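In the form predicted on its own, a lone chain appears below as structure tokens.
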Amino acid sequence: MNEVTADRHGIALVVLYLLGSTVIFGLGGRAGTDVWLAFLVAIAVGFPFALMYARIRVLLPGEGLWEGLKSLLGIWPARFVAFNYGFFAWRLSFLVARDFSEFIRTVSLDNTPQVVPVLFSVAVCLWAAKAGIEVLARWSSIFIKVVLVLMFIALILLAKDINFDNFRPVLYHGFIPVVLGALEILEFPLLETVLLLWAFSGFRTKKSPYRIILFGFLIAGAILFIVTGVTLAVIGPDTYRGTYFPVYVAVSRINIAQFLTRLEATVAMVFLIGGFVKVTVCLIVASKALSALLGFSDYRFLVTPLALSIMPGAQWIHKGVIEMNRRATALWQPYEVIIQVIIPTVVWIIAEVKMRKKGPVFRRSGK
């Protein structure tokens, strides 16, 4: 079944696949007073990357994307490529999932068992990607207005505790530690684009992954800027690296007039909503690959078992919530560097040498 995914449907998708779990975390923590200035120049470093992503949804031939990658490189090369990024989408469910039963019991029901909310998590998961990508990207366009309006009143009511003072000194222990910052937040969210990639199945036009991959990266990106700006300002730079989930923590200190308190669940309520999404697209990309190597046409009798196998892997993937801080602000690893940067760079140039050698008839099986 080929969906087809509507560009401003797409978009809401894309915002809320990359805020996922990543609004709860202190993203860039080493670049201290700087972590605004690291935040851009990841952003301006993500973006050619986001841009290379969209260029090669557009230029694989066929309808499918797993067909495209076969017609381009051969049924193994593309197994291969399908093996790669369906165990990278399934051990990202893990993290997900993992990440949401820890941050529950750290900042609430701290005696409730982890497999209690990654069950629950799952169950929900599990019925979305069974509908498929077309429907999530439906439902994350209602509700990414939700996350926007909490988040807009959020910052409002954070604003009379904004000290512009955690922003200086600017650069005072020079520019590697904003290239660090960079770099960590880089690999974790803005790269993990790369799985929307296979995500998709059918666009409008050819030119819609470029609006659908692009906008929804800017978007998301300007949105963590200024969450992790309006968070620095308010709790400083100590604290910001200092504590596990720091935007949780400047929320809980909005306060009007002792009657407009304890506002933290707009914050739990907006890491739910995207990683929720952030799950479900993990499971339909793995789902996708797993039948790509399997050699079945459809997908969905897949997602049952995978989703299945999130609840002890999550229980295996970390050991409390210091590894699981740990693993969300770590530098690239080298396999996030194969998945993020290296296997899209060769797809893109091999599918960009077959383009310009077959001419237009490429491009007229691309679309």
The other form holds:
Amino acid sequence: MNEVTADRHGIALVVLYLLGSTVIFGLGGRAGTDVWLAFLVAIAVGFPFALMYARIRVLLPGEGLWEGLKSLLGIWPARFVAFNYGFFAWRLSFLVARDFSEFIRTVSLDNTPQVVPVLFSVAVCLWAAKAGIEVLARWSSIFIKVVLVLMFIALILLAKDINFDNFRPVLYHGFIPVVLGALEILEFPLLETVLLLWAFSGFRTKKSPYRIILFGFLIAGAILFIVTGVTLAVIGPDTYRGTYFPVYVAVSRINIAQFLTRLEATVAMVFLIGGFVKVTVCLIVASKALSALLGFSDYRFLVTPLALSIMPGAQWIHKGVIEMNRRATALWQPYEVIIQVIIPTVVWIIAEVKMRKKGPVFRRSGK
Amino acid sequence: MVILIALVYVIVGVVEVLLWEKRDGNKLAVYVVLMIMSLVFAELMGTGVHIPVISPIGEVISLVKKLIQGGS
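Same protein, different condition: the form predicted on its own was shown, now please give the form predicted in complex with its partner chain.
And the full complex, kicking off with our chain again.
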């Protein structure tokens, strides 16, 4: 089934996917008072990669990425790539589902078994994944407004608690912590954009991948930059590093005349909306990659078994909230470097070389 | 607990297959195999067994690291 995503809907999907489970974590904490600078560096470094991902999608012929990879690399290398991205997406869905349950357990339902929140979130994600990427993108275009309004309200109400002294001194420990913080932010979440190459089936125009991926990347980067900056300005660098969910802590400080308090639920809502989109995208990508590996054109019949396996996977991926936080704020691991940088770079170079050699022929074999 | 989990999986699997418009043999075989795998994972989880989640390339990288470092 051909699913064509409109640019506006696609951008909303990319933004929510990147906000995903990210918005609650204290990313880039090792940069201390310079977290905002680490975000700017990460966005600047990540942008060329996002451009490369969009370029790959434009260069590869065919409706889905799989058809393009098959004609570019041949069947077995394409299968190797599909296997790795499918596995990466499947594993990422475990991580995000676990983030869901850990967050819910930590902030409110501390006696609830881990599997209960995962079960309900997986059921909704399964339904959405079966509906397909086009429906999810349309849903995102509606719910991104809810997310933006909630964030804006929280930002306005936090304005009186903002203390710009928390940004000083600038570069007190030099540029190395900023670089380390930027690497941390690049790995999770900015370069997880790579999975979206697999998620989308069709685009309206030839330039749509550029618009969707680049605008989505920049908007999500800007939102994360503002959220992190405001959080740091409200709670300070020590609390930012010392808590598992600093944004939640910052929003919990909202107190308007003892009347308007306890607005942490807004953060939880943003997290749940973003996390839902992220798990669903991961499910779609894992199902598409697996169906490509097995030679099926339809991926939907694989969604249920893969979704059901998230429940045990989410239990096994971490031992607890400490490990979850360590993983979220870890530096770039070799596995992620291969998936996010090396494989896409190799595919892009091969695609550029082949396109220059074959030119219009290579292009004509596509849409 | 083990029987309950198995029962839920069987119900979900049977209902979903009945809802398919076309029941292709290959698709059905792959679906059944994956559901069984998923059921085994769920049963292991239900019985408190913990299996580490690996990543294929990650395992190769750690093996190469060990080989480069040497020693026992």
